[in-house]
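Here's a solo chain for you in structure tokens, the form predicted in complex with a further copy of the same chain.
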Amino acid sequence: MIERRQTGTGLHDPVLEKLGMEIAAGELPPGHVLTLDGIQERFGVSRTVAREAMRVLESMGLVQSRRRVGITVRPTADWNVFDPKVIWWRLSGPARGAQLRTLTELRIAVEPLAAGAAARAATPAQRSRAVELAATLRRLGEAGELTEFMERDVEFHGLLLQASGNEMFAALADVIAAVLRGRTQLGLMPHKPVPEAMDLHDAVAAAVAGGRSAEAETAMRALLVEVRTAMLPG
């Protein structure tokens, strides 16, 4: 579940999401020196304000903060590029298709993984769940129920990941969703989920359900390298 806003309340908020926005899009290249006088003037807000959105982009590793000299803008191998606010800002902006290909690749290297521990590790509930999951997705891809097909996917991806008890792997859940959300806006999803990929859900829900590890694992890596080809064009 990605969850914009839930806080809402907070002024040093939409100063970040600006910042973080157009620095992530380029529009504030590296080397590029910013003020806190001159944030406060654009956003109409105080110096504690300009000074917290600062220290947290700083964190971020996006900009870094010299006395005298202003709040320079840092080079993109300094970021934080797991961040999820970074993730999502990239994911928003022009960089959008480059985020995605990078993401890609980082899921065909995790998943698989995730899905051989999830057979080892997942609770009885989730393997069911699993194996539901996947022939509801069976269901809503032929009847070209796309949006809701997605979110069952996220659902999905997301469970395996959980179970596989690796904490980092089920931190990328978040992540994952938002990709597969910005992929079906982006258009990059065909109309029709191919009988392929539905056979592999299948497939990787089985192995799940049955704990058979090195099975699940190569049915999660065919499912993504055909994601993989499928958007390429894009």
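For the form predicted alone instead of the form predicted in complex with a further copy of the same chain, what are the coordinates?
Shown below: the chain alone.
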């Protein structure tokens, strides 16, 4: 329960989460007008807390504040769809399927190229770590330790984006992390990762470690196609 008259750093978080979820779900549609007074009354918070929550939503492109109009919900096209919170809110709402589809298509477009680039540009330490992580993923996957598997999977994919030497790919690490964590936290992962997925992680890591760019790209594409098929069988 939100305490009344909250002030201070971080106290806007419950307000932010609730309104962000409602906007992402379409419960507060584009054009809907919010006011600071209304937020204060609804959540029982101070004006400072209400204003901070709106400031964060505005920085994400979800709302726009205008004098004598109020705080207006913006169309989806204006949102910062790469913001990890926005991704989480959309994954948590009724448009989950569409968000999974678009995120998976983004991954298929980017990650194979990043893996191929990592095979060319990774440092020896990054190559070694990729192999270590693939082995760890197999062990955790076979044991059904999904939470730890998720964290190491986040590290594996983030490592390859960083190792690609392409700052544009590396900037997507938080986006990929958000969807990987969302899949587990929302119960969209099988009880144990399928053997094919673990085999493909091994193949990607081995190709990167061996400097085989084309093989790394092909294996990563196959891995993500397997992910797409598992999550979006239709």
